[in-house]
Amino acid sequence: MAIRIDRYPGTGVKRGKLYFGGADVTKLAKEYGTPLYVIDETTLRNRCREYRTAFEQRYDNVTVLLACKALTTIAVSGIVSDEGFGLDVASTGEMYGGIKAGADTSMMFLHGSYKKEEELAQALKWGIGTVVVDSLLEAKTLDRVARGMKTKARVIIRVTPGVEAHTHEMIQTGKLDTKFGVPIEGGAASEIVGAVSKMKGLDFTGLHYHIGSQILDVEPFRVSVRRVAGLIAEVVEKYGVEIRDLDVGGGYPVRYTSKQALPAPDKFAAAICGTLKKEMKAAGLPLPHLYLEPGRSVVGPAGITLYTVGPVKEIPGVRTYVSVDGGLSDNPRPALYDAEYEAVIAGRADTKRGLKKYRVSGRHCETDTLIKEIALADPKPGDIMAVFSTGAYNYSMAGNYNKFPRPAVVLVNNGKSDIIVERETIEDLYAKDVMPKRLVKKV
């Protein structure tokens, strides 16, 4: 089946060639080399605006944060900050990148199931706006650090609503059996609210939850709001606390195949905002400031990856393999949780005749399957292959397996291109290696 290229934003075909962000991708590959990550600035900004519009028109007091784990570069953080987004950061490195991008630290939320003491201290020194507390131990540690620094840390508590979203097991984070947060079931979440609200070094303002990723159905979001709203009513009555903030996390999907249905941000906004208003009104409580943290759904569609085709091997009666010059080290997602992608031969992007099925494989010393089966237009060595929807969790998860340097990242905007992350060199790969003197061979 031919791929619906028109279902991927930022793409177009001219004289048979694939364009992305107004740029001929075959020329990008020639200029910058492959593998190559390409980010379309217009698509990225449009996705930011779609989320802000969808939620702001339904809720008076709302802030959208980008989940930086999906894609962290200084340029991307700068663009989304320019679009009015805050940043959801999960490490010292992500905090630092946001600061380098000029992002407002008061609009940063620090996440993580295990934040080290020095990391918490650094967050306070840098003026990070909110720490999302994940356990009682962490709350006690942060309280001690904040009091030692003669300050107060603004915190919200991550809870797990016990909702099993219909997505891959490895990206479900809101069910009862998870390392993240404190479960509502059994009363642990209520207890930690009571404890944290009494800590002198902490300014407790509300709750956070996140139920998973790539969720296509809105119902899990409704159920989660109801369960957390019940917890809010309970702790307000029990402890007399004020819930000023509610962070409903992310989980919104991106299109990985052109046949996949894709709910618009507006649909999720209607479900979340409508349910929250209804539940708070029923409980007689004021509406909290609403936060949400989309990641892949913002940056995913804004990216593609370019590869150069190598050997094409036919095994008669079995299948034909197409090898490309990247794979596991620049996109581990297919190996981690069977992630699906679509691709085209960029120089024959609109060809519908003579398509044959192939398996696309990377060049690492593993099975390294990028795409299990896809129809392609007669791929030949030297062709450029473009893989769609790779803006999220490709660059950010990239590594150096087999000592392959990580690809460059290019930003395109109306046909113009700029390097935003330089390609690693083989010298970079060994820059931190140290040979003990006793092992140095004498010449």
Ligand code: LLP
Contents of the next structure:
Amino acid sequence: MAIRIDRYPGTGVKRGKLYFGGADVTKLAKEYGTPLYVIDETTLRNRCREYRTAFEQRYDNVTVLLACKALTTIAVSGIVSDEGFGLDVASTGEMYGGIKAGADTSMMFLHGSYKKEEELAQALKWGIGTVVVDSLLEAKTLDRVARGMKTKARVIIRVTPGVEAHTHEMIQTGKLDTKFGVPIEGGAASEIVGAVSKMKGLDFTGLHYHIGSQILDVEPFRVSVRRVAGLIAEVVEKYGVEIRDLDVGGGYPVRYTSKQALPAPDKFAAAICGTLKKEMKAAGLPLPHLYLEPGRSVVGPAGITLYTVGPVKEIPGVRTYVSVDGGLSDNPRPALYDAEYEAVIAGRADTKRGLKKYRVSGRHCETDTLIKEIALADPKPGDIMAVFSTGAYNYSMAGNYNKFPRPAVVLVNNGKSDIIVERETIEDLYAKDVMPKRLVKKV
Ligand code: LLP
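Please move on to the form predicted together with the named molecule, as the form predicted alone is already shown.
Once more the chain from above appears, this time first in line as the rest of the complex follows.
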């Protein structure tokens, strides 16, 4: 019934206490308050290196980008850039964060299914390396903007290979019925390549696809490469274009429960690189520069969240609820995707006997279940609870529901800690509110 803490990287237990990145998490909670996101720099760097090595060992020209949507803080962008990563940015806000981190703009790829004209112009002004074009309308807009600025925008086109990966419906993106990209099926992808490659303001260099997130099976990655390789052969023949770049997106999984079996990055790298080499050889075409954009798999395991336990409420014959001082606003994933998480009481992390099952709830004004059922060691008010594998899509998706300030983010490194995002204050929550003069009460 006890969870396998050792399956979560960066963790350790000393005298019953949970450590993360060499730091005693109960002390971190005391020093910085809760809820608290904690990122372990060593785990983050190791994940970067594992992905780079897995792909670089099998392919000569490869660049890994971090999908910033999974976690954007200036310090994190700085660390991954330092590890040789580029950045996948999906908004002006994410571009700006990368620039503030000192990341190389030529290694940034701008994404989005609806990029506004001013966003495209801003990207060109900032020297963003590549724009991932999602529609013909966008290609035309970018072409106009680039010509107006007397420049050429380097672009790749997002296509949808029609692959249904077995993941939650909201995070499937590569199937035919999707708002993203241009479908290969039916010939639309081929047509847009023909049109874009002729636009004077655009330097068309290749293709992009992304089939979903938290994909546990390697087969969809293989099938997508085959389909896109078919498209490459078709457009090279039809339009005489050169496919210099191929970006295969992200989607690699992390462990959310310690019983989950996980294929290593090597398996995905072998499937993608192996299939691509085989297909290009069969078509007699040169290998494109390969890009990938992992998000969750790089930052997910590098983070945990700390909470303080509040009321523990037993409903006889039903279950016992444990409340923590966060919930929906700092981790909306259980509510949105039925996401599962595991947790321990940080001060009794290795207790294996006498564990009982609890439901962990947040403190929002609705039923914000964080963990449906988890065995815990006698949680009491004031205890610190640690939830694992929260580095991805937690801080980046956090909100202010019920006017809860967003938690701080702390970076730990071999036992030392630094704040990398300050906790929001209640003043911050109203910093942009404006009271019309006529409503101000006279005293
Ligand atoms: N590239 C593109 C174009 C993407 O849209 C995404 C994620 C990624 C890369 C990174 O995917 P990853 O390696 O992280 O799976 N909020 C959801 C996940 C949404 C993913 C959206 N796109 C969640 O919390 O599960």
